[in-house]
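Just one chain follows, in the form predicted on its own, and it is written as structure tokens.
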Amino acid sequence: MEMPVDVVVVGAGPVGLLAAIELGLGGARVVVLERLAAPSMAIKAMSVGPLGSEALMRRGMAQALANAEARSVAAMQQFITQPGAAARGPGSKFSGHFAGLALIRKDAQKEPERRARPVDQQGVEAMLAERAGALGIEVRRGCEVTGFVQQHDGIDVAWASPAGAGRLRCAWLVGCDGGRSSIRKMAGFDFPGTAPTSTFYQAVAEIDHPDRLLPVGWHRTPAGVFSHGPVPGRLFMLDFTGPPEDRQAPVTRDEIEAVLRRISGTDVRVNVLASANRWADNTRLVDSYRRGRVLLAGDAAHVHSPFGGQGLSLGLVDAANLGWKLAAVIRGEMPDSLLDSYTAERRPAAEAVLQNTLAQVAILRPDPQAGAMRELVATLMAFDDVNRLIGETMSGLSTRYELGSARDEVGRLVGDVSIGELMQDGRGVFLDASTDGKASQLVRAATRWVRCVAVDAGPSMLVRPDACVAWAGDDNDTDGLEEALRRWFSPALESMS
């Protein structure tokens, strides 16, 4: 048995790496076990939403994100400037889509500056791996968890690799190992939801007549849905004839070509298939994100169709929510009941994504009823309030945790870049707009995990390490601040009133 660690994170994808970073910044000893010997190059998420992007920027990856975005934009620019490629180019007034309806308008949104970044999953994973390495977090690739046993005071984790096998003792186990999570299955989490009805494909391929698949964007046809671009070679297809017979079978060039020809209705050939994957539209959500000392995050906890590119950001915010809380429990500063708030806050956010993705698939089906509903949704999106509602739903900016406050900002995730820059070390921040300094005095007495910063304009706000506003007050008002500090940082705080 190896020397014990605080947490074993299973999965070195973006969610697992961010969870490890959050835990490491919180003082926890972490080891990441990853089944794959090298990062997967299969095409997956093409962008990361505003909440996920902000989680990365808060942890020192703003420049890496900007660099990756610039590379993506350059590739997209090259593709969409070809004749007939794009009806909408750079500077478009639209930002995102709902079921392929690219009608979400920037001018209808409350915070249009909070936006998705066109950075693919491989790019996000690479910057997270670099950041984890800089923090000294150990990532063991080629190590597959083969079993674990929960004890009252920890977990014994068995793993195997081509070089041998071993056992590792930890206090907590965090499963970030994807939609087919072995950790979820071994721990016995319930995973209810809807059975698959269709098949999704995503590929990078060389087509003999790519111009026949233009313009860029979503195309709903009598046989399904397809999209070409917005980067060279990228194909997306939704086949409504049923789920795949064998999800594990390799995706072949012939399969991609046959599905593309049938759905697009065009005479095209796939000359070269660089990469491809397929998946079904399973839509499932665990009953709880925790069972004993085992916790789940990302696709291990929830799976859904990919419309709107919501999954990556959803998982990253899971990691941000869990990491600082689990670290506080490990430090002994908070009881493990704090972890109950992880499920309470993140499960409703996942439910909202599952619901909107189900709705998107429903109005993409190639039947007259779905088409009629799709036209109605498009008509409704002309109204600013509806456009804003759908825009905030797709971006995740509608997220608000129920913290028992009547103030709208409490429970929301702040996206102010200047605030994020104050949180690079994993601590929260107290923005003090009062004139008497008593509020900052109270915060400093409660915890060292919140940085106090005087600001010229109010309201004053207590912001948790995951950017959630835990308390807000005007002028010199501190009513409720002590309660918020006890709830999130220091349960033993004595009253200073």
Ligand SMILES: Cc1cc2nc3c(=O)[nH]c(=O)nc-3n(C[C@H](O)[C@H](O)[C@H](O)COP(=O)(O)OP(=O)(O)OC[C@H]3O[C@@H](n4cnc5c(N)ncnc54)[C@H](O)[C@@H]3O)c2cc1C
Given for the second form:
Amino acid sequence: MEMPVDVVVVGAGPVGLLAAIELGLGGARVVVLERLAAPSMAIKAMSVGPLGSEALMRRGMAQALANAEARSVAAMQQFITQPGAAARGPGSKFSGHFAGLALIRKDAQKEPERRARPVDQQGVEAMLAERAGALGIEVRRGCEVTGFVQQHDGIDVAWASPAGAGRLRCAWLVGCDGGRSSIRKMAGFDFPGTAPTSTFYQAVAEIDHPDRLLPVGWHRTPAGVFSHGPVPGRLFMLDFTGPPEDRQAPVTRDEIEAVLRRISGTDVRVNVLASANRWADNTRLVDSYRRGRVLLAGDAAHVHSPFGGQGLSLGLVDAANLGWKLAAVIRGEMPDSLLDSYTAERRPAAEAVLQNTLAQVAILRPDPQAGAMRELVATLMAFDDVNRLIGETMSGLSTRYELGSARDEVGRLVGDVSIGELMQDGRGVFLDASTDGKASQLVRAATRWVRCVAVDAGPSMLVRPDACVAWAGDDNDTDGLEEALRRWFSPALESMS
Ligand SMILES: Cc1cc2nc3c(=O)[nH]c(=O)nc-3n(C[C@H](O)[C@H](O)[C@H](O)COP(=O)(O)OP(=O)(O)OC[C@H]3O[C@@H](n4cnc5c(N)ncnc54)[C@H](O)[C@@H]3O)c2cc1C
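Please move on to the form predicted in complex with the named molecule, as the form predicted on its own is already shown.
Zooming out: every chain and molecule, the one shown earlier first.
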């Protein structure tokens, strides 16, 4: 058996890579095992939500994100000039959609500057892989995890690659192996939810008469939903006649052409199919994100339909939430009960996404009842409060972990870029607005994993490494600060008051 490591992360998708970066920054010895020999080129996410983007920016990827965004915007220019695209372009007054209703208004949002970035999944994975490489994190490609045995003090992980097979001993196993997670199945996690009802397609194709297709944007037709853009040749079709017969079967040109003709109601042919995938509205969530020494993050823990582009960001925030906590447990600074807060915080966030995607499916269907409900939702979205509620639900900005504080900012994830810049090394931040310096003294006595920074304006805030506000206080008030430091960083901290 190979030399032990602290953590084996299974899967070098976006979530696995960020989890490994977080763990590495926290001082854990981590290895990522990925069954694919090279990154997947399948089309998946086209954008990354605000909380996911901020998680990347906090760990040294702000410039890479800006560069990738500039490339995406250039690719989209061609569509942005078309009729119907006004709802999507950078200058638009809208910032997303609910079930294809592109009515979420920037002017109704509390924090419109916290926005999704139009960077596709390959772009996100590439910047994460580069960052992981720069931090010296080992990512073993072409290496599939085939089984594991959990012992009381560690896990023996079995892997196989074209060059052979082996075993690796670790203390913790983190399954970031996607929606069909074998880690989830092998570890025996419950995965309750609703079975798929419909089939959805995403494709990049060359069409003989693209001009005949409906303009850019989502269109509910008598047979389903059809959309094209925001990049040339990208098609998106929702077929509500039933779930896929065989989800594993390759998607053929004939299948895409038939569905495209039927749903768009247009006489077009697919000349070349560059890539295509088919998925369903399977909606499931694990009951707990941890079983013993096995933890799950990302799609491995939750699956849902991709409407509104929420899955990638949801998974990245899982990784950010888990990484620093597990690293603190591995360093021996925190008991493993800290990991209970991972499920307690992230499961409700996933639940909210599952709920809103189910609701979106319900009003996308082509039947008249769905149409009537859709009209009602569109009418309600004219009200600022409703618009904000739906906007914050879709962006994830409504996320607030229940930490037991009456203050609204406690439990929220801060998005301030300048605060994120202080957290590049994986540590938390204490923003000290007090005048007597006592609060910073307390923080320094408790942990070296929080950087103290004096600020001119309050409130003072203890920000965890995942950007969650763990405590806030006004003026020279330190009430509850020691308790927060004990809870998140230093359980044995002696009272200084
Ligand atoms: C068609 C489609 C469109 C989408 N659109 C959006 C969107 O617009 N916005 C958005 O936010 N989200 C979108 N999503 C969701 C988003 O793609 C996922 O939420 C995201 O990929 C989750 O990342 P992950 O790292 O958890 O899993 P994955 O990206 O699935 O990565 C899992 C990795 O684990 C590897 N693996 C699996 N099993 C093993 C094993 N046994 N051993 C080793 N490696 C293994 C896999 O090869 C893979 O690389 C979309 C998804 C689909 C399918």
